[in-house]
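Just one chain follows, in the form predicted on its own, and it is written as structure tokens.
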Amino acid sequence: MSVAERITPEVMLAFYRRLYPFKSIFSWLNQEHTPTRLFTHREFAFTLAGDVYLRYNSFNSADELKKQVCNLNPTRFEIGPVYSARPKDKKVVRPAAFSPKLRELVFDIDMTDYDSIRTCCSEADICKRCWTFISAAVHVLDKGIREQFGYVHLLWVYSGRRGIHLWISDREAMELTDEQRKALVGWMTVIQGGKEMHKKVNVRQGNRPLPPSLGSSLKLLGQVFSDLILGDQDCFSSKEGWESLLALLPQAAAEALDKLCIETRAETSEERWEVLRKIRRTHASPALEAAVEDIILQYTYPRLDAEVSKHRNHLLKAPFCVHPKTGRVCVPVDPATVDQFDPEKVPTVLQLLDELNDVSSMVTGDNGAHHSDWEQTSLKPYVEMLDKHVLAIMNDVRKMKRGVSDYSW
């Protein structure tokens, strides 16, 4: 029996009743202890069995949300923007009085966007090896967003299968208009173009140096390129991979590289790249150096799903939902330890319920309260990670309300 077949409605209902951290999700979205418009005017969308989709739901409290989730028992639910009116009242308010006002700035990185270069897996599959593409993206984006835009409340969440989501809760980020979001994601986007395009990096004028922000990322990605692209994935040893690399080099350098690799019988990516290093030393040129830098970026820089980030009314799967194909929970990820994160070791809903049953069998009696049963399972460190994130957001909100400056001089 497949994982999907084992995740029955009864399993999902037990998960929502006993394990899903509704109070933590409420605090994260609401940014205060008592309900505000950040929560009461927030859209929730539910996906039910049979692909029934219910939009424009809203709630006054965490308990209301939990009650409705347990009543509908969705396969997953998504979080949308904060509207000018309560989403549940959409049908009774004037269309002009109903529009998205606030929304976390969100990013989505999906492993399938790396299918043209990763060699260990393809399509929906993911393993610890190709997770390195994701971890490199997290390092680059986390550092870049903090340094270039000054945002601090970044929550990274594993998608449950083959990607990762980023939610940014800084007030300035939440207030961005669609036009501002489009400009910001355009600034952050480096990899562009479909399968028919060989060169997907066009971020410089001629052979001039990279913008400073990308120059900083290049230093970080150089080692990733060596370890991941040349070593682990061995992207340039196959005929297709080799031809893709040659297409990205100036014609003279590509011809010289191809010839020398044949003569020296260089077959692995590391061997072929070493030959390219020799050519760079003996036939140095601005065009060749620019091409090499662009190659490193093309193979290692984050590949963003830009449409996810551009619009305030975009819906994104809520943290701690269960992925229906893998059964894994969408857990937060610490960017400081993302290199050690293994998607194949993320707890599944079935595993968590087994852990809970093992604990329950050792305890007599049941008072019927299941608000923090996650504390008895391997979900605990992930919920605590969210709670720590929430605490930092709430501290900043309190400072803003009191008019306390962040300046130390």
Contents of the next structure:
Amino acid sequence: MSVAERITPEVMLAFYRRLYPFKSIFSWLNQEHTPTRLFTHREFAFTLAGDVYLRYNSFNSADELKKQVCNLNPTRFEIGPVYSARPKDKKVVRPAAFSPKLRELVFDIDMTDYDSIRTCCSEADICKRCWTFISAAVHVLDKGIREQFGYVHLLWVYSGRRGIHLWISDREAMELTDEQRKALVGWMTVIQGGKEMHKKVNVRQGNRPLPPSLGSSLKLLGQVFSDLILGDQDCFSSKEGWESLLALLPQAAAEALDKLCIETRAETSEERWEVLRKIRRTHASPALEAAVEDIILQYTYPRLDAEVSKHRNHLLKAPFCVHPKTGRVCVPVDPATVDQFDPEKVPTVLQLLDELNDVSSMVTGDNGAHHSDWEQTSLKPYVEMLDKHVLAIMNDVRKMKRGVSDYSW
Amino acid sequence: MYTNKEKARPRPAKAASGSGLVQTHSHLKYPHQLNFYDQPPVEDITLEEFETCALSRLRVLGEIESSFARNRSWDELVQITNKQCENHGLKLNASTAISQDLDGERRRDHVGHFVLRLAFCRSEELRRRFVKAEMTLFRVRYESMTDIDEKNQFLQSLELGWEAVTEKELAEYHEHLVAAATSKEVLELTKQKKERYYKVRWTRVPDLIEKRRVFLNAGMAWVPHREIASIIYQEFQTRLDKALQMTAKALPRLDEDTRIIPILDNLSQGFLAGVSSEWGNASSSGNGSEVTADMVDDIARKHYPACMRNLHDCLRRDRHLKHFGRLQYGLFLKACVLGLSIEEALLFWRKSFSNMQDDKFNKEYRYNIRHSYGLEGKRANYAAKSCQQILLSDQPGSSDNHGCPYRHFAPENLQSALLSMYSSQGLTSGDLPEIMHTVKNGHYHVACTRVFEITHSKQVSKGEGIGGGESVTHPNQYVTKSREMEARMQVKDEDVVMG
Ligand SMILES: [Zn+2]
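Can I get the form predicted in complex with its partner chain as well, since the one above is the form predicted on its own?
Everything in the complex follows now, all chains and molecules, and the chain you saw is the first one.
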């Protein structure tokens, strides 16, 4: 039986009842202990078996949310914006009185956007090797957003299969208009143009130096490029990969490089890049140096799904949901140790329930309250990671509340 | 407070001229050439002023909107907007222009803006379009301002709360600022450490952020002095957007004043239909020649907009038109431009309904036609319908032929209709994608204007509309312009022959 087939409704129900950290999720969204509009006016959307999709649900408390989740037993659920009225009242309020107001700033990075580069897997698959693309993206985005935009409450969450989400809960980030979100995404976006476009990096004026924000990303990505693109993925040894690279260089340099590689029988990416180093001396020009930098960016810079980030009313899968195909839980990821993160080692719902059964068979007796059962499983460090993150947000909100009045509109 | 207008007027120029005195602005009620519209007008406004100020402004904003829809370049837009402002009494002079009635023109600008706020605050769509058009108008005016001192005084009055970057910070981030400079001018000045920088929260300059045009550190955008305009436009937009939302909430109270509501409705409807100017009953500027019933076919073929061409063709094909079709076409024929007299009109319709008995025609239609000429019933002289009316009133049913083809035809039908109507005048299927794109976005009058340009390519080039950048707002205006152009061409041809 496949993993997907083993994740029955009963398995999911047990997971929601005994393991899903509703309290932590509530505190994270609500940013305070007692329910505020940040939670009560927040949209939740449920995906039920058979692709039934229920939108505009809202709840007064963590318990209410848990109760409904256990009732509906969705395959997953998503979190939307905080509206000007309770989403469940959408039908009874004037349309003008119902609009999205606040929302975490979110990012989605998906491995499929790297299919044209990676050589180890394709489409839905992901392995430890191609995760390196994701971890490079995490480093660049995490650093960029903290240093350039000054946000501090960043939560990275594994998407359960082949990507990662970022949720930013700083107050200013929550309040961004769609226009401002679009601007921020524009600032962060470097890779542009579809399949038919060879050169996907166009961020400088002529051969001027890179803008400072990208200059610092480039420093970080140079190492990733040589380890991952030249070494592990060996992107330029195939005919196709080699031609894509040549297309990105000034014509004279490309021709000289191709010729010299044939003469010296340079075949691996590392060998060929070594030849390029020589060409950069013999054909030295600002245009060639700019092209080399742009190549490094094109192969390693984060590829963002911009639409997810641009609109407040975009829904994004809640952390700790279970991916229906892999059974893996969408756990938080610490950016400091993202390089060591192995998607294949993320606990699955089946494994967690097994761990619980082991515990309850050892500790026979009173099993009445299950609300912190996750503490008995390998989910524990992940929930604790979220709780620590929430604590920092709550501290900030408390400090701010002493200064100014609460959210009002 | 001044209650008497005379007191507020600037002194006659004589006193200042030659004396070398610098004119101060302190005596003006409106000390600045430009207005951020933070304060509503406080003095009494007559109903007439209310309407005329708003209509003038609406025309200017409407032309700005259609400039966007027609993808005009910024320079063209500036030129057209300035011209429209001049035509409609919305040109704002510098405070040094002491011979002008500065307070008067600034007051008209102020009042017009606030009346339109009332009209356009009432839906999200209207607000969005109004803010965009107003911001563009502001930008055009700001860019055209030449007096640096006056500009700076205006900026100071806004209290935008930006913070100057200190010498120490400039030195620390010098490399970054050089790398971030996007224009040659800023780059050179920054290299020579001569450019001043201001720090603002990045959320206030999203357009600079989106295009990566500034240095960004810890959420603060470092904006070079030369890019400050961008902050101002953003601030204008943000403040106006907020103010409109507040106005929308306050508006139900205004509903009590029943004299104002119809005016507001009319204003916002015109804007929504994409029609800015009431072309309606302008007097005939035709070439003097009488139009007779048997000339109509020829004129229809050469000069009609699609709506009338469609009605005419249907009438010829079916030898009949339903009520609203007759009304729309009849008033069009009657109106000043074609100037079909009542006798010719009766003759035209009588011939058109050729399979109808005289009896029936006389009984059922003669009255209607005479009525539309104001010779029966209330004896009202009905005006020909404008594009706005055609677009918005009396929506055609499934068997009706009236309405605006750009709006009321299915896309496939519209394309084949346009080809059959206009291919003899130069429209090809290659022109259709652009036209259909405009139609899809709801800019029906733009599509119609584009067809005019294509079918009059000898007389106007792309972007010139029906001449001078004007857009189609009335079927009669379309025909007049088309016939005028033909007449001019003929004169030119004759010149050539004679020379
Ligand atoms: Zn892989």
